[in-house]
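Just the one chain here, the form predicted alone, laid out as structure tokens.
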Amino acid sequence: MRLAFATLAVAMALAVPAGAEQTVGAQAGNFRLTDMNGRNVELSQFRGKTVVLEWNNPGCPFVQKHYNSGNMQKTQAAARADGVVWLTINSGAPGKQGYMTGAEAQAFVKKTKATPTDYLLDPKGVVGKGYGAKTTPHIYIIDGSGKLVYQGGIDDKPTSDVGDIAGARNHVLAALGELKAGKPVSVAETRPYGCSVKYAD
């Protein structure tokens, strides 16, 4: 089932096709999208790296609070500091909370300093529905050789307040140490809050 969604999503044009949510020790479904600039993107072109998937919602409580006190950010940056990919996905539907265009994408990533390797769009939900991806902020890691070694919340403090974030355990700098210290991701998945993924109907 997954080599059949690996290979139909790279003879797609734009999107990957659903089938199962992703399971934390197979390999990733590939897919294909289109960045805020308006170019192609796959997955499978950063393969040899460690790649973060975070699903995105700018007008979610949940995703203010990691980007209003810059915690998203630094996330981001201290990731590509070690040669991480960083790709922000807004799978959010026309006409729904949090959709955006690439002008209005571009316009979030400089207003808010974030440092992603790239924003892409999913308007149609293909990618997230095919991720599992359930809410606003959701993240899955990828490791070099493709397998998923990590999905579910960014912290340990499932809520809307800023001030939980100093004591909060950083679930996905804690997976990429580990990556880059050779040892098995301790904490593979955990439940994501957020709000719901805003996918057309």
Given for the second form:
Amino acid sequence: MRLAFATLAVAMALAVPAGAEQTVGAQAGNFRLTDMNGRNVELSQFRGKTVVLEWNNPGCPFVQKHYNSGNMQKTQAAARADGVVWLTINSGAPGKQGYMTGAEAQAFVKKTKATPTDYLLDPKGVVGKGYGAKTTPHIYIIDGSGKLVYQGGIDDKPTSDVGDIAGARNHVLAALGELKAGKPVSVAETRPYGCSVKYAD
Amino acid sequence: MRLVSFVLMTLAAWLAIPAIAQTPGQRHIAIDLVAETDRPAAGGEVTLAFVSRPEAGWHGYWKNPGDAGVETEAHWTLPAGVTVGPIQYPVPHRLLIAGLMNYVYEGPFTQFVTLKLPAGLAAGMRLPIGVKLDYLVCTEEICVPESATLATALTVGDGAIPPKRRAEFDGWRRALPKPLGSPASFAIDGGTFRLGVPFPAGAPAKDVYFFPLTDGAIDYAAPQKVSREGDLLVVETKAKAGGPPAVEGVLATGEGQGFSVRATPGAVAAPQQAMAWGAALAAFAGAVLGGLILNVMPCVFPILSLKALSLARSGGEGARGEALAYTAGVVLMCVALGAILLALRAGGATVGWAFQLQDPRVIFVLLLLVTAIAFNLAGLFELSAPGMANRLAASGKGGAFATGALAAFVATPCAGPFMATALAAALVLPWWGALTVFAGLGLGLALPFLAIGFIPALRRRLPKPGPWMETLRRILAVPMFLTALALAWVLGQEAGVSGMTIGLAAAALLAAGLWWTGLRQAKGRALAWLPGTVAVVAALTGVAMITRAPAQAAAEVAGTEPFSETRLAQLRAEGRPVFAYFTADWCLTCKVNEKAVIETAAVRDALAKGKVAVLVGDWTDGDPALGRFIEAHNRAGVPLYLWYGRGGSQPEVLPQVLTQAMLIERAGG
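The form predicted together with its partner chain, contrasted with the form predicted alone above:
Entire complex below, previous chain first.
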């Protein structure tokens, strides 16, 4: 029971100004959120490692496209295998589509066989708005020095059709590959697509 | 208990998700595929419409969906050789949900595509058309991607469009954005995106909003500030990082109207609210200079010369006081006139400086006033009769103040040509800036008096008072009479011959009364002012009889008639040359051409002499029938100028920038 209450604890945000978007090439705003297990997680604790932020709403058909097909899990696994930290963030407000408690998030991760480093809860939308997260999925990549190197969609096929995954350019894997090779990210900003993040009004 | 409710809630949450998933066959947007004609001609085109009706509470998306969402995609199955254009979208609405901007359709909407048929298809050939539309439909809470598989079968035929179908399509087409014609420009300046769209000052626009098609130019959710300055409509909003080479979008101007806009980088002046102090100061300096020049205008000079001499007469302290009182009178009158002008402008009336002279009743009163002053200067009567003199002497400052106010009031008709620039600036400045300019005008007008009042040396250099002053006074009566004459002429312009007659009769009556007063003054009679006062009151009643003459505007467009294809055909059959032009209230190029070329006397005369019929097609509301006619002449929109010469079967398409010579030459030939 303590766990359930802990997961309902209000998310805390540090240093992320509300409503301000992040700029590619600039330092990404730091934040602290409660994870699905009720622990506090701060972005700055991953300094030195590449971090991927993935905005999530399990009710969104575009998110379902990438989870039901296993594409998101594959991308996560490939990233984790290279030592990349993967944070899935849910900015859905209570009562809105996709909102989950910690226990629900645990069940979601287990059921989808997802392997994020952690699943973070942002029911007040503070971090989501601070990053300018507009859609689910919406991806951000932060390099080891804390600089934002990519923001946008997961790939270049803005549809909900699973069949489009095969022919799409996976922007996340491409960017991570370039980072690993010490090259600059060639496609650093794309238009994210999907459902709108269900923020609190 | 807690545990149970927690489990139940969890279960409910999980159950809710599949519940909103799409049920096959039940879509949230019902779409019909309708062809404008089922029998398109080989080598021709046919427009297809996706007539869409979202379920209550659901919305579909525009081409640029905004912060989230996706664009509609069409996958076509077409017979060989048939090609299809991009989807055309009607003007969208905006829907802001929790800080995210969505560009949507919440009610029925219709998208269009154009099919092109290859030439050489055999008549009667069947053309099966199939399309799978992928689109997103959302409520404020959830989103569902939907697919609709639609089909229709066309038969190669004559391309005739049934009237009922055409009327239906025309109704839907009205929601499409219209091509604005004039190029727009945009500037990005310190995080602010500023779009300047040429849009005539007189064209109505409300709830103006710029829907960008180009992604990454502006922050969709940021509020847009709209201002109109003359013929420029400026939209200001937050820019996104990076500068696109061009920005496309739709400018919505209320009531479902919208214009497609393409803007390239260029200078867009910040709205005047943020106008630099430097410009305001320049306008102020110009106004002071202009006011100074006004002193030598025939309508002002006589009043001022006399005041100057009276100032010279009074020495020292008195002169300063009078100069200040005079200045106060001038400046206050200028500012008051300016304030009224600004209030009228804010109220929507189109007025310029000397607006008070647009009302014939004001002219009438001015005519009487100037007549009285002229007769006074001519010596018909005296304001300095014994009793009066004492009172005026006692109220020297009051008199100076009144003189100043009067001078400013009558100076305005002279102001125009000299003050055009400063006054134009005043009319676009914020109110405080405009009032400063008006005050500057007054200050300039009063400057010589301030100088005489405050610089004794200057006063000393003025000629000594003496009998010559009486002579000068008589001479100065001449420009005053000329001013009266000019006012009578203006009155005639505004109120017609009868209005001018009433004015002159009232002036004559006034003159008679004042003359009688003068006679009594000369004889030193008591109540010398009685006849004059009675005359003033009687003359002023003439105001009630002054009415504005019928507007001349109707005559300006006389000789034109509304465009219709039947009327055009009829005129052509008669063998008359026809000049057909297509215009819209929102088309700046059209308005400029009309004012500078078509509606000028020279062109009107030439057209009348050449017996040229003039047909005007007004496309302000985007009438699709006119639109088709315009399109048939390879133009996407207005302006379009067509010249049908005598005999020639094909019209000549004139350039979008007309010259008077072009029309006069053709009318003469």
